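We begin with a single chain expressed as structure tokens, specifically the form predicted on its own.
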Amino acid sequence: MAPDMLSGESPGSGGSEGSPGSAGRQYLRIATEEAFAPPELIATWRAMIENGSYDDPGFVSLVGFYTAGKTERSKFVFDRLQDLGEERLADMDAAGIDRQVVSLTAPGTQVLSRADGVAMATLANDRLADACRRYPDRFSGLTAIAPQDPNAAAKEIERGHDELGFNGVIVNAHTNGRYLDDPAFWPIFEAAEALETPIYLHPSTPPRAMIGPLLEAGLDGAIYGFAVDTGMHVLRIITAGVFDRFPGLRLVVGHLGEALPFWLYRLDYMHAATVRAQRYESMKPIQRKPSEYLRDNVWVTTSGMAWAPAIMFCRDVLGPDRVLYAMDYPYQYAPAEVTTHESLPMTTAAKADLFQHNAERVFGLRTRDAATGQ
């Protein structure tokens, strides 16, 4: 049983009776931040912890918990991360999810050496592509890369797009404390923009230089630390002028934008004030306001944020075409949260955009029509 289903809620409370084409729902439910990990990568992570070869505290905290398998929650997540078949499909059916956009879970390949990271990204992508071929109506994939080798990462983005049929790129936060605003990583942006394929910037635990106070309070993970690090990462990308250099680049961010939509006014005001003050060498003028890049180059998903006021606020300030559904499987497998989304105060057409059409547009998905099945 899933950890979030222990309250006695029915597994089908997400509305599996409203499957595509049946009465009452004429759109697909596409979940867009759904994780997996091949057993080979999990075995590598475990060995790194056991032999002490990678003692980063965030890595040990995150991976150590989920690979130890000592609690019901960690056992469920550990098992489901490695499954790209019947168990995952059964969970999707129970929650009324028609399709998952699947990507390599954090910290991905980004804690490995350059060569090992490139090899593991290739393996993970091949494994995911096999699953997408087996279940073409249920799974779509994002290309995993090893940013520690930017040129190899750019080539893998091309392979994922051209050969494997993937619909975007996954980057799991920082790479050993280095962020994508560093121009050394910009071949990744160049490849993604050229192929018109989005980058999903997924969280991981903050790096060694900032995790201390969060870790000692138990706040280093999804409760807060993920948002702190990822929100900062997005701002670094914006203020470094990445979107000026790559105006066609599309960035997808989970958890309703890691709180950034709620800061739009202050971000614009304080960015302008800081640039005028010439206080920081790193803070140079950019062509537009931070909020404009967030509205034009960034999409947000509802992963882990099944809360109507926040979802409606983000639709209001970013635009209804910028918000799309995600579950955050298997970490937050709570079928009742599907019902929360279905109960949002919006029209059927707006729900169709939230659950299906926005995902199709940003990821370039080709799905069957929910009403006709074609």
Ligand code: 1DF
Given for the second form:
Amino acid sequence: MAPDMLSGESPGSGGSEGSPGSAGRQYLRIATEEAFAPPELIATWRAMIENGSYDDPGFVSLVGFYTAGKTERSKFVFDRLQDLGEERLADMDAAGIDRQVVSLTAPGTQVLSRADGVAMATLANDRLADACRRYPDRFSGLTAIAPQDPNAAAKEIERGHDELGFNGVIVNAHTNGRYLDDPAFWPIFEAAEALETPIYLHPSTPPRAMIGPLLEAGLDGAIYGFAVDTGMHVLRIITAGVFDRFPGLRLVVGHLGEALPFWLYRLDYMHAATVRAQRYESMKPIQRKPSEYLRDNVWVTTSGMAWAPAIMFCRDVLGPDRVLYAMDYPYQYAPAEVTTHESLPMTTAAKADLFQHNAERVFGLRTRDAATGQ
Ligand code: 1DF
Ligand code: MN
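For the form predicted in complex with the named molecule instead of the form predicted on its own, what are the coordinates?
In what comes next, the whole complex appears, and the chain from above leads the way.
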């Protein structure tokens, strides 16, 4: 691993009593927003950057940076994204991570043509399924899709669930500036709801229509632009009434819900006022308050947000069963942040929920029970 990725003590070791986790921890550490990319996708992106065939400014900013490979960070990230074996496992061991829920990194297939996107999603899923079969105690997977072909995406969700043993679906933000509240995408929601499998709505750079002032200031990426776009994406899904139509649908949102938990009060107040005023054709009455969908249909992960006040706040306003651990490997491979999570002012049982049980419940993971070993 790159030495500058490490700071502070290694959290790998722990207590010493009867244990599901390494080194006698009372619980497993399951990291839930962990990225990979097949070399074929990296090569395709690289060609798109080099021949200028896709000039979306967010794509060029994000993928252009990583494919240029000029910095320690970009080299480390692109190297580790492509590994689903020894290097990744060694990094997990060094950080004390028992299991990764692995998903295709942003922007995934969503910048490709329909046909290329569908083929690439299939390839990525086959590759990830191989790794999960090779290391069943270390990796679980989410199904990659190409939303630009919603019916093929729905079929791939079924294949991922029924044949590949995956535990959810990954969608990497908007698809060419189109958001999932558009009914054209609803076969995706229909499939996920029917199979009771969650959709992880992961960010990417904002689309052309939004990115201007963010990009100008260097704020389009993970520092802030990701959250602006994906937080809005979640709100569009809520206000369009998607959860009224698909009440069993579950979304998982990273980065502590892309700041939405902090907005619950204002969202409810202003949504009610706006609906009452009949100000927008696009904002019709829905059955519940925005905060109710955010509490009942949405789970949040701590990816990139290893900060006690924010994590405790989210547990407080969403419920302790709604917040789950994530590292965001390899983008934020910071083993010291595992220690930060371990130091949260919480009981061991609450930490077991944060690190293990909440993830098992929302993704339907079957991992060995501490007491019975089953
Ligand atoms: C970055 C961060 C890139 C995250 C990611 O995928 C990503 C980054 C392209 O720092 O450029 O998943 N993240 O979730 O924070
Ligand atoms: Mn991420």
